[in-house]
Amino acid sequence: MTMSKVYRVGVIGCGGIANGKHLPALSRQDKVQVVAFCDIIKERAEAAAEQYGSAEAAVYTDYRELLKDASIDIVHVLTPNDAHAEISIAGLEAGKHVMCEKPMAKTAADAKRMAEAAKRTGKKLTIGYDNRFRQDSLYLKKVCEAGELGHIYYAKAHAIRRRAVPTWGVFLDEEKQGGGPLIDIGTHALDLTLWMMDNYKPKVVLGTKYHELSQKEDAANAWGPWDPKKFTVEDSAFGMIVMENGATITLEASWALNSLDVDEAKCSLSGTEAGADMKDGLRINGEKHSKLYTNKIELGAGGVAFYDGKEEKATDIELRKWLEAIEEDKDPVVTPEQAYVVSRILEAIYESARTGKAVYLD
């Protein structure tokens, strides 16, 4: 699709997720100009503007000032979780379309306010669940939509790291983030699972969370030892979700766990006609002619999505689809309503872990 205009984008939050994901993807889009950069640390915004900005790019330390620029069409909100709702709602009310990084918000109440603001303003809002745009995810979604798995009544959402605790930024700060691996990477696995099932009606949630390894000194870790005194979030969390139609989902999330069964942002599905998992590539399993089968899908050169002759990264597909939703005035691939359900379930797991009781959702 050819864009009819060049979209002017403002980026709020110029830290790791901005520089590692959003800004590189934005720089690869012909019909995008990043014209405004905001960060509470001015030097970060200046560095991002120098590398990725247009010639006239402006730098801000207050997002409210950025939002006053009427020429900006889209803002990407890339801050710690506790600021997602405030900034996203302000962006929508300022007449901007908003891409907010995952999770939607620190709390389900804030996520709901964001969805309501999008409806009220008529502006687009999407959440950065980029794992939907991987090749295995896109293929499996087609399988599910074609009904090849039948009725999916059991699923597992996988987000297990053995020792990969993010020790930078505010990842270990419960006040800023709202939680640890569950809200950080568990959110991706849960979003992927619900999307495959096309089931957004949870009924009851039971959850547990642990601080078993977080207090170890000089621990082995991908990014160096963590400081136990600063590790205020869980190191692992687990949930069981029963949907209104009786389907069951188990969710597992950890930054540190004594397990060799390591998978992140993946799901396993069990349906009445077949099953699927992402644990060793993408595999479809089932029964035909009284015999069991396992098919491994080849996602190499013959099955890779191309756009204008170039192989696309998942983050590029995510961004392209987001711009198409704005251009064609249609729902984004990740809708606010879907992301809100993810936030409700995550919050219910935390609540259940805190109270020791199941949480019933209306």
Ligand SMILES: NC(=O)c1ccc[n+]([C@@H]2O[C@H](COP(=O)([O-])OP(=O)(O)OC[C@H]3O[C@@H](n4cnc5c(N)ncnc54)[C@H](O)[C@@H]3O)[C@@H](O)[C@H]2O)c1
The other form holds:
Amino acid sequence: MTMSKVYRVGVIGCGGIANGKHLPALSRQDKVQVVAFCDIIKERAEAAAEQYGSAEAAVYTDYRELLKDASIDIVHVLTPNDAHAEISIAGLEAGKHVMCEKPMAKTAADAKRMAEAAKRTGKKLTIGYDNRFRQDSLYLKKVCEAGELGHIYYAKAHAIRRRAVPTWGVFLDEEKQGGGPLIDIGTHALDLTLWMMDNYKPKVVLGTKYHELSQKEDAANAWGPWDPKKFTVEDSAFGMIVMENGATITLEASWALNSLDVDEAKCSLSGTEAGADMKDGLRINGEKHSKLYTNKIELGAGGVAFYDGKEEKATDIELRKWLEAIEEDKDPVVTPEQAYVVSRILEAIYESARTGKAVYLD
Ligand SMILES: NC(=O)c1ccc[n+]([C@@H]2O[C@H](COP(=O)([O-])OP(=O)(O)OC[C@H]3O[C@@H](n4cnc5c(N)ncnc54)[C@H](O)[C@@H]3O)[C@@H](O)[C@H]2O)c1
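Can I get the form predicted in complex with the named molecule as well, since the one above is the form predicted alone?
Zooming out: every chain and molecule, the one shown earlier first.
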């Protein structure tokens, strides 16, 4: 594919994910130029502009000022969850294509407004579900699309950490984030699962959530101990989702759980023809000639001692596909409608956890 244009990109929010994912990926892609950097903390925008900006890069502390620059084609919205909807909708209305980080929004109503804004403005909107672009995910998607698993009637979405609570930024703040591990990492696992099943019609949701380990002092945590008083989001949440076609999904999400079974951003699928999981590499399981089999997929190049293939990073594939969607005027891989269903299910799990009742979605 040949791209005709160098896209001018503005980045809004210059924190962890901007510096860890978007800016490095954008800097490796020669069809874009990052020309504007915005953060409410000016030094962060300045530091990012210095490291990743073009010579003429502009720095802002108010995203509305950035959006006034008519020469910007694309904005990446990389702020905490509570600002995703407002900034993304304003970006679309200012005539920009918008890549917004996951989860789509703090609430399903906001996510819906974002999807509507994309339709109304005719601009593209996508959400940063980058786990879809891992080699194992891309391969499993092909397996599913080829019908090799048959009808998938049971799936598990895994987002379990033993002790890895994000203690920077506002991740523990219910008001800013809308929730804890469920909306933070459960969202990746659920997105991956629904995408593999190609099933976006949930019928009923039952959920629970817990504030248990979050209340302990001096925890052994990957990112240092947390303050229990400030830990207002759940530490764990679990859901059961029954789809319109009868399929069942269980979703498990935790930042801190007494469990040796830890898997994040993964799914396990059970279909009428075969099953698949990502627990020990990508494995396909089934029955053939009256015996069970387990096939492990070799995702490396194989066979050469000193060279295991030149693998494009998931985040680079995500960006490349995003630019292709814009260039070729086609749907992005992650559509707003799909991301909205993820948000809706997560919200229903929270609602069910609060009320103790199942939530019927229509
Ligand atoms: N794809 C992934 O796997 C992944 C991983 C981590 C984070 N994320 C998502 O990225 C988002 C940001 O997370 P993070 O870890 O970078 O957080 P962070 O706190 O490190 O960075 C957020 C930045 O946004 C800035 N900001 C806040 N409100 C703003 C506003 N109104 N305008 C401009 N800047 C504003 C903050 O000052 C901060 O610098 C979250 O939604 C999170 O869920 C995604």
